[in-house]
Amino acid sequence: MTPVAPASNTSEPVPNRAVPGDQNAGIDISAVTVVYGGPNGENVLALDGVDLRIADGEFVCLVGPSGCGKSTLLKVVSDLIPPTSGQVTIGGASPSEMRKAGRLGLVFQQANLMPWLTVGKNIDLLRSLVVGRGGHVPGTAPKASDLLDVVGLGGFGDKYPNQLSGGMQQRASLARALALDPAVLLMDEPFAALDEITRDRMAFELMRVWQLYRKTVLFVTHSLSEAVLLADRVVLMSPRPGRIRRVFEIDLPRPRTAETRLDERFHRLVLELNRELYAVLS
């Protein structure tokens, strides 16, 4: 299905900025609605008037039943699809401005590394593309070798993707997303295809990297326990049409460790989320 084109007057243009999102990378989602055109000409309401504000440097997880619009909302924020109505701004700039300036880092369920390039060259690919179209690479952008060290892949820069495990490929994908020093990380179920042990390790790896860089993160997951472990806030969405059902504040201390899962508050929060999810589905 393809999104129905937005009306021309649904949102005001956001003024251009020299370096979008440089001073503040908060995300402001205002009355966002997405209508898809169905295969038989019918309209499908995927998102209905979603309002959400994410602070600069905050880690927010989106959860909810399949088909509730979590990934659709992430695609709107990442400028992959336009909203039918409503508006998103990131640090006062539009998602399009942020994407074109290299200020959005995207990580998906599949690593999507170029198989003919080494891991190091995969990480440098975004730089090459930006320079190739006459753009500017931020002076704060770390070197590929430094990013490989950060994500625990030091010494693997000359390897090819097929020489890495699934978890290592996702580490490389995370390093690539950080290559232009983006203001925001947008992550759509990045660990869903991994086995449970690797997924667990990647969650702690992501938290370590987030503590280091403090990017604003919007993270989609189906795992309620993963969301509670990672997030400052967990946003539960309702079945289609997607609306925000409830926002959970995660009052667990950081840094979080394996012992965090033994905390009574952790279990209470996961239980609350489960109860609310079942209420949504009933």
Ligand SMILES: Nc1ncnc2c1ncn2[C@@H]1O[C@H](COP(=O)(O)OP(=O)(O)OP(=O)(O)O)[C@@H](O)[C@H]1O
Contents of the next structure:
Amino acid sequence: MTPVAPASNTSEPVPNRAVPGDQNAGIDISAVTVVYGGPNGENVLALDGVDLRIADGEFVCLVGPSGCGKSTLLKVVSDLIPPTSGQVTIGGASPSEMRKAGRLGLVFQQANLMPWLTVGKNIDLLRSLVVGRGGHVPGTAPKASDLLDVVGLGGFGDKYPNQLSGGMQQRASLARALALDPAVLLMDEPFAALDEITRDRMAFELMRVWQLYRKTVLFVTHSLSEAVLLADRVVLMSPRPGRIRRVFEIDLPRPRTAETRLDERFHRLVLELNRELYAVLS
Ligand SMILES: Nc1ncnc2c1ncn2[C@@H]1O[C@H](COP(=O)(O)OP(=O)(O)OP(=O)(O)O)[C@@H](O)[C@H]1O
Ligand SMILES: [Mg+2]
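What about the form predicted in complex with this ligand, after the form predicted alone?
Below: every chain and molecule of the assembly, starting with the one above.
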């Protein structure tokens, strides 16, 4: 396990690490701007000069009002869209190099499992694709059966996605994201479609898995309390144009449990974030 490096949002570079074999990696987002073309020919400045350094093994949550650019930032880091200007490196490599090397673990709001494959085969799919292409599967990549146990789906490997609940499908999606032992986990509102009780359980499950593998995590959520519960740092963004408004250090001890939410510091942090969010909206 890699220890959590001190949280930092300074201009110090994340240490360069060789790609793609590294276990984990920091993320370095530097002056990232994204301009989308609007439907009537106008331009939308979705991100404006965003700088953020995420240390190796750190858990960072992105929050902010709808349209402030959270998903756009995650897409740039995931190599789903290129930045208009600025750059991102993950462990010293570009997102594109990392994606091609199978080093990015992605989890979205919808599990998007292949309905015709069993859960076990879904988790193994990336491995099969990489092997089929003659690519390299890291020796550290966990087996599907072990991952199923880790995410609490032991014994469900032969079921099909439609035989699982929404929460179970998201567990499978997390297991799939971990299947190639990625350097980072990039998660866009992964629990947003779940009911509140399941969502709550999933947050604790994710923390347990994170403590186990200690991946660098960038996690988008609308829930301020979820962000405070999960993160080492919470990054609040503001819209039009999308910028980082403030970074909150979450110095609550780990492991975090149901008790954490009874902690007076937890409430203070959520309140402070709430206040700042309302300031953004006003
Ligand atoms: N493909 C696109 N084409 C044009 N504009 C886009 C596109 N995707 C996003 N935008 C615009 O960019 C801005 C940021 O969008 P983004 O989806 O990143 O926000 P978000 O913070 O993830 O919002 P939400 O919380 O609702 O998911 C918004 O103004 C949005 O309308
Ligand atoms: Mg979004």
